[in-house]
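Shown here is one chain on its own, the form predicted alone, set out as structure tokens.
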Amino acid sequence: MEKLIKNDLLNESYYEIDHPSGLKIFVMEKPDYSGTFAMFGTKYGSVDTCFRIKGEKNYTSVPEGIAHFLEHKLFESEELDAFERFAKTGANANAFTSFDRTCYIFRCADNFNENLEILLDFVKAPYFTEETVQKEQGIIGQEIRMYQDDPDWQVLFNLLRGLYHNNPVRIDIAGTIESIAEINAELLYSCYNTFYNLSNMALAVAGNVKKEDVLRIADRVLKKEEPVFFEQIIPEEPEAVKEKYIEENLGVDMPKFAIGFKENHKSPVRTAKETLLCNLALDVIAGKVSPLYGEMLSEGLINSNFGKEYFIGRGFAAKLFMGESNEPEKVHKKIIDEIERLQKSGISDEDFDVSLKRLYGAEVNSFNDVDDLANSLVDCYFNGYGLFDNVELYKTITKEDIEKAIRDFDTENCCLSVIK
């Protein structure tokens, strides 16, 4: 089954597709542009160390970093690996894992069909030993020792080993030392087979291609799966944040700091206008042209580094301040100021009118990338939602929308984390 979803505002549309393997697939035919971007992921990433398959009576545990582990071994088979198939195309091939996923991606202006029957061929064609296991184990050690002296990596897994107690969100996406000794080719099967059966996959081509090449494709590479349905665990986590303050020293030249307000939404996952409205707030909070962050530009408290975001997750969410300042405590506190400020005086219409423009301007802006469009095509798929939803959403945004939001935020529910 397919169906064409269209956009008459934007003049944008594309396929959504029920393969009969089992995947959804989208493609977004853009013949204007040189080049196109294809990406292959899977609902599974460095949370999911629990999980059980439906019919067992027990839960199955796995080691911390296996996703990630899993996500390196793919690449590999007996004969050329991934990376040198697609040097043959002149690909540019890659992949992540996440909190919540795992992607395989490639960008190229040649050689599409090639690329992408390499792309779908080697995820779903796995080949582990215990020989290659313990080789891997060695190479993905240095690794995390080399994230370990990163500032920003590690400024941002302290802060949420602050933030959580139990949620898997608080481990390093790569694991331990110790948690990735313990992976072997019998678990990583394991796991393979139950997150990279296609009905818990997607994959979402953007760029000049067209929707019939890539059922083609697809047609001749993927086999028909049984659907495998399995319950993936989150631990049971406190309301209030584990820690208030957390500092490390490392070599940096200006203290890196991470502000973190955690939010205690029992839901897995936040709906389209939750989240737009969350990054709303963010934006009349801190953004680039709100009052507050000029204020601490002038004053040298923060510089061009300073960002938001909402960090959010299967199971876990949080709004996040981030930068370098050489009085951390003090954008703290402003930031607490001002959120507090604003939920007891509400805001402006002329604060509330540019956020709204500037962040719709963002929205369709993106519709100009087609790396964005493919990612964006797998997180809307995933989190069960439209790629033109945020589109429509805007139009019924309010300005008492965005105050809600705003007091929502919890500003004794914090941890802040630096790098000195």
Given for the second form:
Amino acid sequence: MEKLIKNDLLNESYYEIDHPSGLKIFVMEKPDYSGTFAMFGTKYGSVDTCFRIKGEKNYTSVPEGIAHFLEHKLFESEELDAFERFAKTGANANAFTSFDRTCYIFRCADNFNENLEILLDFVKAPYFTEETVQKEQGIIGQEIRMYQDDPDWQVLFNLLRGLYHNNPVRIDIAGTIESIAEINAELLYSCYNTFYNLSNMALAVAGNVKKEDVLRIADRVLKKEEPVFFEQIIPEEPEAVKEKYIEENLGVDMPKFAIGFKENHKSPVRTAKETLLCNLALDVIAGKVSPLYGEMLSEGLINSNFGKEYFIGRGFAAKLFMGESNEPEKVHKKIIDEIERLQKSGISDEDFDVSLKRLYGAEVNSFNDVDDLANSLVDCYFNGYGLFDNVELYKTITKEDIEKAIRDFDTENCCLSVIK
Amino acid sequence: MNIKQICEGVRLCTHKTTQFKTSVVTLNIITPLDGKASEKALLTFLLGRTNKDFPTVTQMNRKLASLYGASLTPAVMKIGEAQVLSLTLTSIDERFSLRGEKILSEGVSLLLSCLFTPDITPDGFKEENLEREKRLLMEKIDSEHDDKRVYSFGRMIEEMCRDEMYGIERLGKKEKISALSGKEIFEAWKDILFTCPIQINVTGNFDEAEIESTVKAAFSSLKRKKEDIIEVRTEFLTESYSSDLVTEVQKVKQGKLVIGMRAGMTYEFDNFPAIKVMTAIFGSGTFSKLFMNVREKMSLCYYCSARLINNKGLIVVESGVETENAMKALEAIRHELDEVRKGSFTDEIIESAKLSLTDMYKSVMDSVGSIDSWFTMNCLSGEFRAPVEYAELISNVSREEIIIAANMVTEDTVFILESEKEAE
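May I ask for the structure of the form predicted in complex with the partner chain now, the form predicted alone having been displayed?
What follows is the entire complex, opening with the chain shown before.
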């Protein structure tokens, strides 16, 4: 089955294809670009540490960091590894693992067909041995250490450990030196066979490409796979945060903070509208045009590295404010006071207009680079909505919607993480 | 890509296209990297935050928001021995505005007014703005120091180029910044208006004639004189005269190793294609000798890579390693460079390096941000080339040229950030 999905406002379109192999494929043809970007991803990330295949009795628990480890190992093969194959085409290939997905990507100006063939082929051809697993432990060990020295990363993960009791979003994406030592070839195959089934994956291609070329290569490389059904287990999570305050001393010159408001999670993923409303609410509260931002800046409480984010993924959602400050407790209090003030007073028409225009502009700007487009196609699909849903939603949002989103902030259920 | 001289020392670089939904305009002021680095860095952030028409941060941000969330970003870069002060305005293409507003022309006027009409009194920049920007700049310096990779790179350059202008930090020094007065910044502002080459980059969908006349009108009233304009010249040392090993201990989990080398260049495009390909074979990309051997075979690190800084003729290798393995990694890196010098590399790796570089050059035109950076990175060059021209030069490099280029490289300074031994 194949659909052409168009948007008149942006003057963009893409194909959504149900490939006979079981894979969902998206193609966005952009003939005025010289390059093409492809992303082949699976809905599998660091939070998937416990699962059960349908029909099996037992749950499988795997070491922390295994999704990321698998990502590294997939590049290897019995003959030429994937990097060596891409070296012959000139493509720039890479991969990443997040909380709830793992993606393999390349960007190229030439030899697209060959590159796509390599991408589909290497991701579908796992090759793990005890020897190669051991070698990777050294490299990933260094990656873990590198992040331990990164205060921006540490302030976020400390916050997550403060917000959550059990949800695996609290563990480091790469795991720990100890947890990765438990990984072996057998465990890697077990995760691979569960999560790298084509029915759990998506391919998105954007750029100077023809849909027919993508499909021809997919037809050739991908074999039909029967779907694997499984449960991804997310442990019960108490509503309240685990800690209200977490501090770590890394001897930084500029202290970092992260403030998180935990959301009670009823559904596994947020809808496009819920996400957009929360982002608008965050912008009204502490965006660059908000009175709070101006005040904190002039009082010397924040600097140019202040930001906010609706932090969401499969099984978790929190509103975050992050930045650098010599007085993080004051920032914390000011943000809470401002949310509570807005919850009572509501917002002005002007505030509503300004934030709506700002975020609409950002949405339009996100339709530029082929990398971003392919990435968004996969992301939206995994979250259950379409690429153009957001831009259309702007027409329907009201001031009352944002006021409600602000009222949904639970100012009691919050944690402050500080790196000094 | 179009380059035009529009008045004394002012160059307009434009790339008109409807490919993107965003337009970007950057104003680059090209100043010599010198003893006034702190003044000029502070000035940049003052100019980019507020102006006479929008004197508070919130007023300026509201104005930008009304232009569909346009952003105005001040930045300071080191390009060769130039300290480039830049203000960048990014906005959506007005084809996508909901009520047909003119966005880009308003944005350009806003950008020019930031340069020409800052919020000043006869005594110079206002105390309130000065204090805010001093704090923000000093915190930015602190924050960059907290990134150990950036810090180690900066320390290596500081050591290696301590007798060259290139050793000066682009954001200035905290001690100096904290003591600056509004009057001193005012003088720095006057100075750049009359003596510095300026390059304006415009990328996106716009009316070329309109942009040109707006910019021309803004600059013509200044009446800049040719003899006042200071062209920046970068000193190139073709070889290393001393090789130092500098170590520093900090409370970190992972150590850092940074090696500075002289590439043997006498100006920024001297033998550029061969040196670029050679550096790629040595250490840029997953096909390179450093990646294949030091990371993949020896498993010593997560990253180990080399890059060419052609504006100063340097090659810099960076790696994150355990302190106990630092010397082993250093030896391994030296060994790989020797292998390139001896010509012990395959034809396949040459091909991979060329393909990867040409692919990269061809991709520059696919992003409004990378086109804008391309203009900026070439702001010192009299001879301007489009990215695709480099792709061609790269493809013609021979094995012999690569070996010659590798033999021109001399190691200079090694900086190692060691992790403090944990108490038992």
